[in-house]
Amino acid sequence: MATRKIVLHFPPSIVNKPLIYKLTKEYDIEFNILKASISPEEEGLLVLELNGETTKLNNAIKFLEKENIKIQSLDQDIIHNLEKCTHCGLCVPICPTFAFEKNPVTHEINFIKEKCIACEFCVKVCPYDALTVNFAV
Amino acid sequence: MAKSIQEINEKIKKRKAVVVTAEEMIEIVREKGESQAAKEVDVVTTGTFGPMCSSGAYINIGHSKPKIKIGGGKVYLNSVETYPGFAAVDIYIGATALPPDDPRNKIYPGEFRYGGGHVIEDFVSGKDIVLTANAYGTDCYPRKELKTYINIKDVNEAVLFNPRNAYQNYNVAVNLSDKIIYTYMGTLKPRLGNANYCSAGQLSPLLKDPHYKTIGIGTRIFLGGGVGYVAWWGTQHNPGVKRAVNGTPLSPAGTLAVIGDLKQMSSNWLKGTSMLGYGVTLTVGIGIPIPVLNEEIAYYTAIKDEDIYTQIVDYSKAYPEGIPEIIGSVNYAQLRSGKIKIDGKEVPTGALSSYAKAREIATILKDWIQSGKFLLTEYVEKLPSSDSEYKFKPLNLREI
């Protein structure tokens, strides 16, 4: 069994087709939505996390990206630089997927690593540069 | 059994003095009533660690052989414009400036990633930074060009000065408009996407202090780190705004301008901010310490963050076009649980200001008067208070 994150880029003529369905049905991945944000007119976002045996998962992928998928793999990380934290807490409202959290007694940011999609938005938007982007493959 | 400022200074200089952070009086006058808190308590220390646009730093950079006279020149630290307008070699660094081909907000939002505020944060944290200088030249100071590293340990003078700071309450910024925005009160998703705040709020100097009794003109603070005074009242100073019955204010009233050696000071408590699609900034660590003079004091001193009060203001319409409309109003322990409700829509609230910074400065300025190097002062003059008649005033625009 695999784990991978991946983000989809869909083009706007296939947003209609039941393709995460093909890959539980004929792969027998199991899936996990992280964020998506599909509109009619534009392309469409999908970040899944897969889970399934390792043939299934790179067989799975080669399907999507034969259905016009661009497929990016979301090995990159985002890092909490501690020393230059202030804590000042402007990342926590805007984190789509509630990966900061500020501690009632501490009153200081925690970063659940877990729970980050690598969406960058914190990124831009600390003023002291203490959330960055890391380029693992 | 009221006290005097000499007397808690001798019991400092004998490090006999009670001091507690306003966190911790809010707990000692909770259990024993501020009538035997004021007999027991000599001092209370404040803090608070946010963006103050309005600070800078002046430097005396010392005269070059030949000599240049940069007054009425252009001069540059890590390219970033500096204001030269005085004498031969002083120069005045704000923290909102920038280097002059910083793209700024044509790729929108711009980045805002090194500015005045960075270029302070370096010069404080002992690093090299690159003057250079343009002049016309006079038969007194003939050079025309310089251009040279400077150092903090070699220029003459470097002292912060800031103009207006630790703001006695501010605004709840919210974006009621269908697109997002980028402000100095952080970036404001749409619909109500965020709600935020910058005030330290129980821990703040000015909220501690609501009608100015012990902080004034000379007050001795805490200031980036290092000792500083309150040279004035700060500007846009307004104290004149609405106060609940414990006497904060229900919007932003007091400021401070607030000057010290920035010598002393460190990095740590002065650093260089980007706001994304606004500009840069400098966060400033401020922390004032409140003699328990008599009850009064004590009373004020344990103002809780449930009994202070903010204003809700939509960054989108009414802010940029000073429509003096609010949307609700909210305390500090309602922004500190992290969500608010406005217009019965729950909404997730960031803060700009510190308050595990504001906390730890009100710490380390307890600790200093409790070993006995930092003493108390009078005030040499008192700020305009709320009974005063001084008011913050827009601009009247007229024709030319």
Given for the second form:
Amino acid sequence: MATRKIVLHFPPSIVNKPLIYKLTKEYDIEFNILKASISPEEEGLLVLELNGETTKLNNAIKFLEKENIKIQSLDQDIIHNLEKCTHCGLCVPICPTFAFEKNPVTHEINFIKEKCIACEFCVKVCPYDALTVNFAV
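Okay, that one was the form predicted together with its partner chain. Can I see the form predicted alone too?
Just the single chain follows, nothing else.
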């Protein structure tokens, strides 16, 4: 048995397909939904923990990739560089897991690493490059 945590980015054209159902039926994969943000006609984001035999798990990942789902491993994390951060707050509303909080008194941004799923949305919006991706080796 193998376990993998992944982030799936669904393009709007396939949000309505029962692709996760197929992981169970066709690949005998167990899944646990850790986070989901999916709306019809819009891009979707799904954080899953997958369990299954290694070969079946790898085949299930290949199936998802063939369906044009961008797959991101959670073997990476986000680094918050406080020397570059101006605490502008652009990262706060974009984070799907509420990993950033703005202190109402000091207006400083607090990064809660345990909530982060490394989706990289914050990295893309930060104009000061204060957020970077750190890949595990």
